[in-house]
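The data below hold one chain only, encoded as structure tokens and taken in the form predicted on its own.
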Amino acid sequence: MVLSETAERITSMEIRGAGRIARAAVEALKEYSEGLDSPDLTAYKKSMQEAADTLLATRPTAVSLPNAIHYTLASLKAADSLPAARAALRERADEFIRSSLHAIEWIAEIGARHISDGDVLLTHCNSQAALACIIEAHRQGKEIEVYATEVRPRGQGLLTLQALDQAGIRTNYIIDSAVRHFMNEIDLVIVGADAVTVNGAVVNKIGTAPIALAANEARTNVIVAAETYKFAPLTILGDLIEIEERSGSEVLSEEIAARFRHVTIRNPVFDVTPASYIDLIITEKGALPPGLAYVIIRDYLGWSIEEFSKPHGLDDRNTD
């Protein structure tokens, strides 16, 4: 079935970065709502709404993901039988599909006028906003350099080396800890989010804030590339974003932590980057400051307050 086979591939992360996530899960449900042998709507929307949650347990800190179903759910709201609802559903899911691929092109435009020829810019993680950015500055002709981080403990700096050597930028690959130690000769951080808050702080891959921090220190700007579908309405109402912390094995062999009786391995998978680290976040409807973050949340996402008691639910309250 593909909706267990796309959870499985998030959950494992072989479907990884929130934009990713988030198509790959509205893609799934569309395949689902065909399928779907529902005897009537009540039925159908019940079956809908399982569906969607299995999909919402998989990644816990990645708010694309409840962004994107909310968004393909709700077109459930208004449907009167069981045919005009699945014909909503794949009309929406398609839509999201379409928007949040032109919003990386959108980003990507933006992001480079941010970049100056010249530049010596530092990434870190696989963000495709932020990799977009860079490879835009690089075809506007653009002269830059790019510092890779290693990304511990997946890897998924290895991905943005082959996009970056692809695109013919100059890379250099770095482990993680030595951030601080190029910071001085960064004239930019520029990486991706998985979250953002309603008070600009930013959710990423683990090892974000401290770069955040270190560019603080050596006064290098850090730019934020992220779609609005990656901000999350419910921290307006003080919600806390869960961090994902995942298998030690990631870090360590199972063989050799056996090797030690009073060791617990930590694997949190994201931090949290303050917002008074962020110099500028660049979205599909433009750059704005993180002190701003709450305004695409409320023009742009089209939640309700009402909705947030429940942001997933397709029970009376939210299909009126």
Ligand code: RI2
Contents of the next structure:
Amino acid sequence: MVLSETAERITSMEIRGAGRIARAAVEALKEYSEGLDSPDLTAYKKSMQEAADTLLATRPTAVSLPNAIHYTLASLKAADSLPAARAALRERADEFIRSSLHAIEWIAEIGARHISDGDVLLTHCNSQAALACIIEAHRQGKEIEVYATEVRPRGQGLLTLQALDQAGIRTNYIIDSAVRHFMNEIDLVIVGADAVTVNGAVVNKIGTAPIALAANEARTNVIVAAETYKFAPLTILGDLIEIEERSGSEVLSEEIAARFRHVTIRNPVFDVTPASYIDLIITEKGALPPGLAYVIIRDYLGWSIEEFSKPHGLDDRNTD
Ligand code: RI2
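Same protein, different condition: the form predicted on its own was shown, now please give the form predicted in complex with the ligand.
What follows is the whole complex; the chain from before opens it.
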């Protein structure tokens, strides 16, 4: 598939989910690199950067995308010839894809430890990482039941239903606004993440924050399943995660919307859940309270506060 096609499929959400878009982008970079007919290393690097920019422009919120792209491109730094650069990129891309899939297996293993026999769980949207924990707990023989939300406006809840049903897990399908009604029956909320900030706030599908609020009120624990590459290094500098707002036509058809003259349809697709509403973040490196998010950014993404005292430190950073 050509790179622009992958970019288009990410933008349209045909390829979706923070982990999946990261892997698809890295795969696209690798394919693009293989087919690139560059006269020299400088031209090759320039073309690769342009390709990366095209992919980076697709969706602004899931930090897995820039983290994965920067990690892959960082492999070019040490290359001193065009063939070496191409080989390094290929190796790095394969390594990222392999390790990101491994990460989900580890998260499943660690997350399942936090799910007890008899638990009633609630999940929102369609997170591979969160689902992996639920499915692993079921595989271990724990008797569990799940509430899965519809996820307006794109309906990713259906994908979740498919996965849970296929695994043979007893599931209740509810509309998003029914969450509080059922919260007293829920033992544990488990969701994924598109980004985790340095202070442990979690950016995830719109509706996650009110679910966490309702859980907090009902004293129900909330855990987040997130690979380390979903932690956002630039939040150390105070950068905010951009919340993607998509077309209003996803919420109301253009035909119906055209009947109104004074109505604007707003469609933010993510929200921010503060760290204080999250009990635990499950990463492939272990489970940690959200307050320790900085440790992940420093130890596993290689970004430390000390680096930022250097001028131009940011431009030189990579995830090596
Ligand atoms: P995994 C999704 O975003 C959802 O917000 C989901 O919770 C998150 O990515 C993480 O998904 P979207 O692409 O990486 O549906 O765990 O907007 O699969």
